[in-house]
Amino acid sequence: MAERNLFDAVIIGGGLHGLSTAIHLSKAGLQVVVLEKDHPGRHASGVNAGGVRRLGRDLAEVPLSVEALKVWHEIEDFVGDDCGYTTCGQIQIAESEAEHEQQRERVAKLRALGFDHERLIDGDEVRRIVPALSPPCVGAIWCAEDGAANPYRTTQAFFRTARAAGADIRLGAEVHAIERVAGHWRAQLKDDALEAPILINCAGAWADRMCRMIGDDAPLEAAAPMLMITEPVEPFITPVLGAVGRMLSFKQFENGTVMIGGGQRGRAAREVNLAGTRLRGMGNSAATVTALFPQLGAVKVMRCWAGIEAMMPDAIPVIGPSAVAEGAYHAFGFSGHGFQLSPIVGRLLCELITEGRSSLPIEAFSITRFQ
């Protein structure tokens, strides 16, 4: 085999988590190749809402999310670009006392674990932060230092940084088979094969296929979260807004356009590499928004889209070593909220590979939980 096809690590998937891992490993001195079947940002990494939030995280994700936000506040130091990041804050509103009580319990659990980034506020403070909100609101959880970024710009910045760090990134490189050969992993492409002692599965909605090739298994579902964006309107909201009792993620940009998401799903057809939108789901999102902000009822939707995302049954990712195969690692299944975690996930995988340990707790993300 030609020398150019021998590496220290093969990463399958050129989304944010694969690229972040490539950056950290390359900076640690490893010769890395990234195999991306399309191009960076083609699926989940480049077409999400760009939320940079600690708010509402699964408790297992909180230590990772808190550490990741430190990187986001200095993101230009990491990837040479500000990625369109703004510290606009994120707020989750409660429209009833029962919902607000859920929030009190949530914040109390975080406090007991030593985290104080989520702050419980009353209805009056909500009105000061979001004066345009229409229905009664009894309170909220407020994360003033959370924010949002531009997903496409972020993915391209990670891509450039990984290449500049020395990673060999091959686009249009779909992996058809993986096998173990003389202590190395061999990733078979259509007309080529690459080998390394380390294999890292960051294949997103296709990661379960990679798992099966190495002997692991994970109950992954391919889903298509939908987003839409409106024509520009006068500024009326600064933070990213969500709600306890509504499927909603809502953000206004500096140019006045409003991005609307929050869990409505389109059609994911990963066998043909496409995601499609559903009018009914977009209608549900529009109805939710106009219930909170009636002034938007006549505003035109200019564009809508969906991306293919990997969803796990427990809605938290798989991060860590293979359950059965030496030298194989996983980072996938981020279930619609992996964008913010990407800088830290790459670092943790690098630690596992180069030091044999992770500096943050990742036991909850083990692939063994499904076996």
Contents of the next structure:
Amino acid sequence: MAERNLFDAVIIGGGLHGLSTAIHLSKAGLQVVVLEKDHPGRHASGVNAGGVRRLGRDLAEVPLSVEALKVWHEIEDFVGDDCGYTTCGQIQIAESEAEHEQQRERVAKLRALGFDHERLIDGDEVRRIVPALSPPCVGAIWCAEDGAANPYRTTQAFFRTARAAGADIRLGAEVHAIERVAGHWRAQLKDDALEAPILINCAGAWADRMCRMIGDDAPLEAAAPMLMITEPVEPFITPVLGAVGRMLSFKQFENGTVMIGGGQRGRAAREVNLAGTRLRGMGNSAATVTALFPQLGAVKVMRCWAGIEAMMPDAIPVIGPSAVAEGAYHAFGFSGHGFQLSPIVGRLLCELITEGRSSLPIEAFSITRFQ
Amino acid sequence: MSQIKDAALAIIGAGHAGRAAADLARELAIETVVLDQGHGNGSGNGALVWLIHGDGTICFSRDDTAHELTAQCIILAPGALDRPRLDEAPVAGGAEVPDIQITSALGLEHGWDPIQRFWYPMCGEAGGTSLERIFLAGAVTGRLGQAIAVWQGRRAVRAVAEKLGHDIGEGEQSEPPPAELQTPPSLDAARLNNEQIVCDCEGTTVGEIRRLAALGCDDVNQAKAFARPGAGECQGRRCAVAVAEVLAAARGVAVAEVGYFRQRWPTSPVSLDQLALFQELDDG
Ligand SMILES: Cc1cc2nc3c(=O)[nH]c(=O)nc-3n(C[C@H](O)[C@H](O)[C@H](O)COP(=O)(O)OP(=O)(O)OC[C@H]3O[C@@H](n4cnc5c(N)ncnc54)[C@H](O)[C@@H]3O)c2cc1C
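Same protein, different form: I have the form predicted on its own, so give me the form predicted together with the partner chain.
Zooming out: every chain and molecule, the one shown earlier first.
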């Protein structure tokens, strides 16, 4: 039987956002094909830190992030797997009065907008939540309901769910060209072409290329945030920990290993799918960790890696319709924090496509902001 | 952070190939640094290599000091490792596999040798690779045995000397001595039972690899992402071949198709205190 090549929607990119969009559209009754040049989870979606964080989000992202967390709390209902999700809490510490003042302003701003998920706590409470912390700490922002999940498992679960919902997911399928043919989009593969009236660009760090093919333009930078993981140590910290004044994201897993990240960048070469590590950045992360937890100095780092991520100049994603072409939509540029948003962005795109409007405000993410 | 004086040549690994290379380099008056992590094994000097860039930058530590140096050429001679045991077949004539951690982290291309059943990095007759400053010699190339290692070590130095513009005259033009061909009995991966452990560090079983194959997992890096074989203490040194063979058998394809683990620097575990030594480093 010949493979079908006319669909209701073509999605480019089988990362979490492409898969989530595929799940929602398939459930809404659309025939969807996902084209993925490698395999799901090969890039950012499968190798990230798994942080499920509302804490510290750009104000424009807060409503989406709050809604996404509701899905994370019931993630098994969405994708039939718990994705390794735990509500371990996320904490951002302030090491000086000035830093804590910044936090006060931030929390007040959120309150004014009607959000109370970020809570200010004092130094004593920080010590109660993270007794192992060494330097004196003035206070923190505490999001007790935030958490973390396992990105491998999450990607696998989204993949299975999208397939089960009826999406046709093609692996090793790289889109080389996009054309407009008789009111349809045609995505050209090496030896095949798929057509649909709707085209959705979820191509991660390669999304600017897809933009150019349909006539849009977006200033995307492909970067390679790094992570490292230690050997197992005795349990000493539960929440994911960050700090106002340091590049750090720190999480101990149930098996005792500690994941260390926080935005230090490696070397990205997206043409060859390469995300390489850099010693200096890793050295900086290590120094930050041992300043906060000197007892970890002798603990061994087992593995370092990096993933290719799409960074936008204003560090918030592009979500919504094309500025120039009918029937084309974008969801990319998550700038280092798109894992948490993955259950919700697909839903908003689905609403846009099937109902012509989205239930949450997405104007701030319009691609027209770069024109 | 100490900046060691740059060298014309750096040799990584002081086994038969590395030592032969170092000897000839000395004869030819090529300024050479030898780095070998072995402590007190005669040839080792406690230098743990953390990172090598194709441009000749090498970062290493020794006695709790971090060092960086730039070499115009690098000869990699990390040797071979003991072949891990998975099946119960006798080990006769096949107890080693090339140590490809460094060559994989450098992004060199590797081939699968179906007779000797291991991965090896591709290189030319004189050890040259796709990275113009990087040469290979010794067992890492998949050609095992002392005589060939010594020959390759010397051959690589002559290639380096030529590249650096040293006059080495006619030199020796000998044919390479034959390598010792290992013929380990092929692994009957289909007969292994599901409970058998493939990756000791992470406890990944044969059954888990088979389940991943059924899910559509195509290569060992995907398997590593999903079930963690090769992600533990030894970084796949022990299980790389076994994981590839079990996955290939489960998928019904040649081992060459399922690939080898992509490595990242540093390729060996290091403490946070040691890692912090490198915070001032400028490694581009
Ligand atoms: C190291 C690291 C840590 C992170 N930590 C966190 C965290 O803790 N919390 C958080 O919320 N976020 C985190 N992120 C960010 C998060 O991982 C990403 O924002 C998110 O996964 C992006 O998903 P995506 O689907 O847009 O992109 P991707 O997962 O990159 O998927 C895009 C896909 O498109 C495919 N593609 C590209 N071009 C083509 C083409 N021409 N044809 C076919 N397919 C194509 C690619 O192969 C890729 O698989 C982290 C990211 C990294 C790298």
